[in-house]
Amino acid sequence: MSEQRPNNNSRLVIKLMAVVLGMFGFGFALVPLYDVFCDITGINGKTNPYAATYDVQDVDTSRTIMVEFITRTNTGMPWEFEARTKRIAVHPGELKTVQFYARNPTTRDIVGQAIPSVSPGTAALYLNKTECFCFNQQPLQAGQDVLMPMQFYVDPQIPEDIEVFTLSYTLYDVTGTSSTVAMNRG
């Protein structure tokens, strides 16, 4: 009897070490599964990263989606950001365009990263964005401000039920990674 013993902590043993190596497995495969829930469904917010083509459509005239825009910058980025346009009243189909502004008011040169979400995230299925200056990484050098414009258009198969979504941009200061910096130097 006493040699069952330690064969059934020696067994014991290798299933817990199997649900620890069981666990980091999933927690190490979580984001990109997320990642990829979130792209089938769109209810991260995420936006599509490259532009939009826009064919000449028929607006919906009879439907109109409130659009608005916030905008703010992470924790040490040191530019001032704001959206020109708070809200904009868009038919599904019209093309629209809208001012970004931001201000570089430090001494040092600065490359900046946007990074838009929509809410409600399902929303963002729906927003097609021909032109963004959130596409590429702004630089800006020590006192410059740059209007940046964004283009888009909202789907005309959009729910019924989405009046009113938010486009929310944080800037992030990626002057550390960046390839723009890599290329004014050389």
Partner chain sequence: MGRGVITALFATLLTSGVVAEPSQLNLRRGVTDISAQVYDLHMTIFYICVVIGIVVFGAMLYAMVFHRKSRGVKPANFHESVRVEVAWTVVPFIILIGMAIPAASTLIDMEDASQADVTVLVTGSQWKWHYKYMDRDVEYYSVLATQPEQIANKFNKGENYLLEVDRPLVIPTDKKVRFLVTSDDVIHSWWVPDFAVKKDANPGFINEAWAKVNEPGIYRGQCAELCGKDHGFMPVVVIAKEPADYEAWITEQEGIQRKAKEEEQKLLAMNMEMDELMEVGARVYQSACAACHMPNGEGLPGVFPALKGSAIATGEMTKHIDVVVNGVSGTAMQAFGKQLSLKELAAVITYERNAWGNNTGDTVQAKDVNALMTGK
The other form holds:
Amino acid sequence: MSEQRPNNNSRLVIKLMAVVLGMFGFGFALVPLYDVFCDITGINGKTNPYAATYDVQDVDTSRTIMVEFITRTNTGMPWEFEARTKRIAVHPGELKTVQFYARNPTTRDIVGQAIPSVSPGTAALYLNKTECFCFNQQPLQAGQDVLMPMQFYVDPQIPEDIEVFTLSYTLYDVTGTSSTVAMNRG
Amino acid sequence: MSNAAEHLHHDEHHDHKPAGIMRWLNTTNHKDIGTLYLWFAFIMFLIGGAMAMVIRAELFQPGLQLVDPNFFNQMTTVHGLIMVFGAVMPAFTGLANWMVPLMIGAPDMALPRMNNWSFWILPFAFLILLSSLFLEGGGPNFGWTFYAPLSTTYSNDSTALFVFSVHIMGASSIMGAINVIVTIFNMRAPGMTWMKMPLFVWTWLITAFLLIAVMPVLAGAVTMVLTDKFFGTSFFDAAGGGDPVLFQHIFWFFGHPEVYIMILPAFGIISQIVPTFSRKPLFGYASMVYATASIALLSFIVWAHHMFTTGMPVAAELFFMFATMLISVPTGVKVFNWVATMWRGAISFEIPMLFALAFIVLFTIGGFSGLMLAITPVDFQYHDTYFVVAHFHYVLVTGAIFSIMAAVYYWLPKWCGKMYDETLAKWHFWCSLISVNLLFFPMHFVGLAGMPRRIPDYALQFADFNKWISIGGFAFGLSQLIFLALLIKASRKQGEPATDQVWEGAQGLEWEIPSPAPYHTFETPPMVK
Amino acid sequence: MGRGVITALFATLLTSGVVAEPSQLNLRRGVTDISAQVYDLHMTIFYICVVIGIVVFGAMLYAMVFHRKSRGVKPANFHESVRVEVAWTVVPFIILIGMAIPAASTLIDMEDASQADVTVLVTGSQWKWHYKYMDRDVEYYSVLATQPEQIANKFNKGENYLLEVDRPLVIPTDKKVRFLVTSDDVIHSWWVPDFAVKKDANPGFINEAWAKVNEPGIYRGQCAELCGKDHGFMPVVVIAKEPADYEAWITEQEGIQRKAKEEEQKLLAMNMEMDELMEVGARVYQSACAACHMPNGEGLPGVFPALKGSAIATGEMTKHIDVVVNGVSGTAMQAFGKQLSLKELAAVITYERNAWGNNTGDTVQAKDVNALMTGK
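One more: the block was the form predicted alone; return the form predicted together with its partner chain.
Shown next: the complete complex, the earlier chain at its head.
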């Protein structure tokens, strides 16, 4: 038995090292897994980063949902940024468009990226954006301003208890970092 | 139980070891490495304790007296890191090194060369961490949980050193864990079947699996912090499509099993000591093994109970609340089994038993506050207050550390061949017991009354309790100097000679070899019937 | 041992009339229906724990007293009993279910922030809170009001030491107030114990919580998530007023804030003298900048940069204004354009360019700051 030990040992060590490497990989795999998890559960109110297609025929006029918009700029982002519509009442399934205004008051060109967040988080699962400025980066030249549309509808499957939800956009200055950063969220 | 005694004479011929410092640097002997780990852990315990003294001195009264808030944050951070990775974990690894081969009748650990490495990289890890405190801007100041973006965008450059040192600590733990697993799998004496293994071996085996499962995740987390801070990635930065809450999910996926890494071996130790001094076999051996395994498995699905306030859907909060509450079932089984072991035994109260009894009661109090913390709606009130601080110190100090002390008193006569100094030991126990409760019990009150954790200064209503807490803290710190004196005495081989069995009720292979344990043991495997 | 005794003592202390309000020992009942539910839940679970503790520690104590070797007892040898093992697995499980049901129902109530009457956006930043009423034109910052001398033990500490702010949040009683919580930099946590509301402020994301306060009063809390150096110095103070008083207050505030903006625009043409700028600037610097850059302008080496002799504070003026107004992304430097008035910004920049031997001799006027902010 003792002669076999070194062999046994190295085989077991290799297996255990494989577990270690696997778990190291799993740590990184948690990053995309977390996104999947968020998509399912609505943690942090992340919205879908890709444009949805509008395929709802039945508008549920028996219900009205109030959608509020909040705009914020992050530290170091000098743009003016506001929602032209602060709140809007929609029927589930109804397609609506709202406008956001941004202006770069500085003397330099800046690339902005808006990050959405919905509260309560579960509402994010039923918010479908067919068109949004947050899907892409927004470059604005010095002094330039822009009116940015956002088109969305609320899935009629939205739970009865959600009557109002808030969509916030935080605008970040991503000038210069845009090439190195993966834009995987809209 | 075995015929180990027949081989003792044979063993003694080999009992010559190299002298001087090279013995310790090059050693591959499990007993030497165990000793190194234990001394290292004790030194780290004193250093981490000194930092706790700085914290308690600053909090002795309201206002800022001794340190500035930035240094205070470094103290809380490094205190946590040192106690978790430098004191508790290496102490358990040291005990595993010493005792696992002796308990399963193996001549040494399976991978002695790696064993040497896994110890000797550890001092460097802590040298790096401690030296970062002396850099301009200081060391890590974002809490031992290093939440992003405080540890990424908003931290100083010493974060690189922090990340590097955590990597080394992780590597050390992983090597130690692999060694334990391979030793237990391949080196058990003939007849030492799985369900005959002492519980300390069982709990360590399960702990080792937890270690190799989650330490790599921690390594991943610190790597992401490093690349976010220095290499422009955006794992945790919303601007680049990341999410700071993701960090907490990854960290606690490591962090919660980590909590059990620090308590499962303690369960094993208590399960060795209570039967010995009750002179009665452990009640429910099999259920102890299953309870340990189920605690370990459950520990992977409860992590988000550390994050209830981050904003989760109700369904997730309910799931993590229920899963967390469930953990109290196997934990309760353990406590009940220990009490049942004592029931109708013939109990005597030697020092290891005193520590073990203190463990059972105080750990259970920590368990009660843990159950309270599991209840999500109430956790919103408890979260990040001193109630949490009280909870995890009951679990880790009067839990993990008391169990380590119990283990040291229990096995010290086997290691040194001499009984410990009874008077010093009694002083150490009673001073520690009283001061530790003065230190941590009032923290429940200030926490419930609304004192947040990790603050260098507090509102006046918390002043009275904080004074008592600090006094308890200083007393507990000083009490450990008694332990230091006792350990120095023991390592100089002073004291009454110990018998081979040491304790009247002791059972197991480790008590069948001479005291002190010879340098080489079980070179011919004993037969376990 | 007798730790059971201490637990029991704990219980008596809590229930006896010894403890006057606000409790120094226990969770407070608070002033909302939810906080009362939370308190009851807390006490229920605490009592269950006490009972379990008495049973377990009692059995243990009994064994320690009566099954001592020194009494000459002979140890029994039983070490297994499936029936007992099953019992103490199942019974705790049933107790847990008993706890989980009320906990779940309270939780579901807490998380339902719909149909709010008032919505406030709460934004944390290092180390202050910002409140914005979503339905009204009122927003402001709320910072610690305790004097630095009290913290440094030079003055006596006041009654609400570290729990007082310059401008508390004001909300109406008997109305459902929804808090949307977010952050500008690191993670903070907005906590008012009397409302049983604690919600993390995550940068880039919003969270929500709500409270319906039953009694008018002043309620104090603190930031509950480690957020850097002055984490211990960003309290939350909320004043709950009767709806009519609240309405009067918020209408008044709207008027004041509108007027201040108009005044500011009118004053653009006016130039201030160096002395006045320096005087105002020194005051603003102490309240807004000194926490990081230190009162002597030397910063904290390795953590917060010095302004004394710095390239920005002695270099090109527009760059300096840009940094102060917009902040620097990826650093702890905040955007003060939102926090200070044009006059205050002009004054503090002037101060930074001339204090501590930075003697650039530059004066910055409100219109310079306005020009940079609006690009006009």
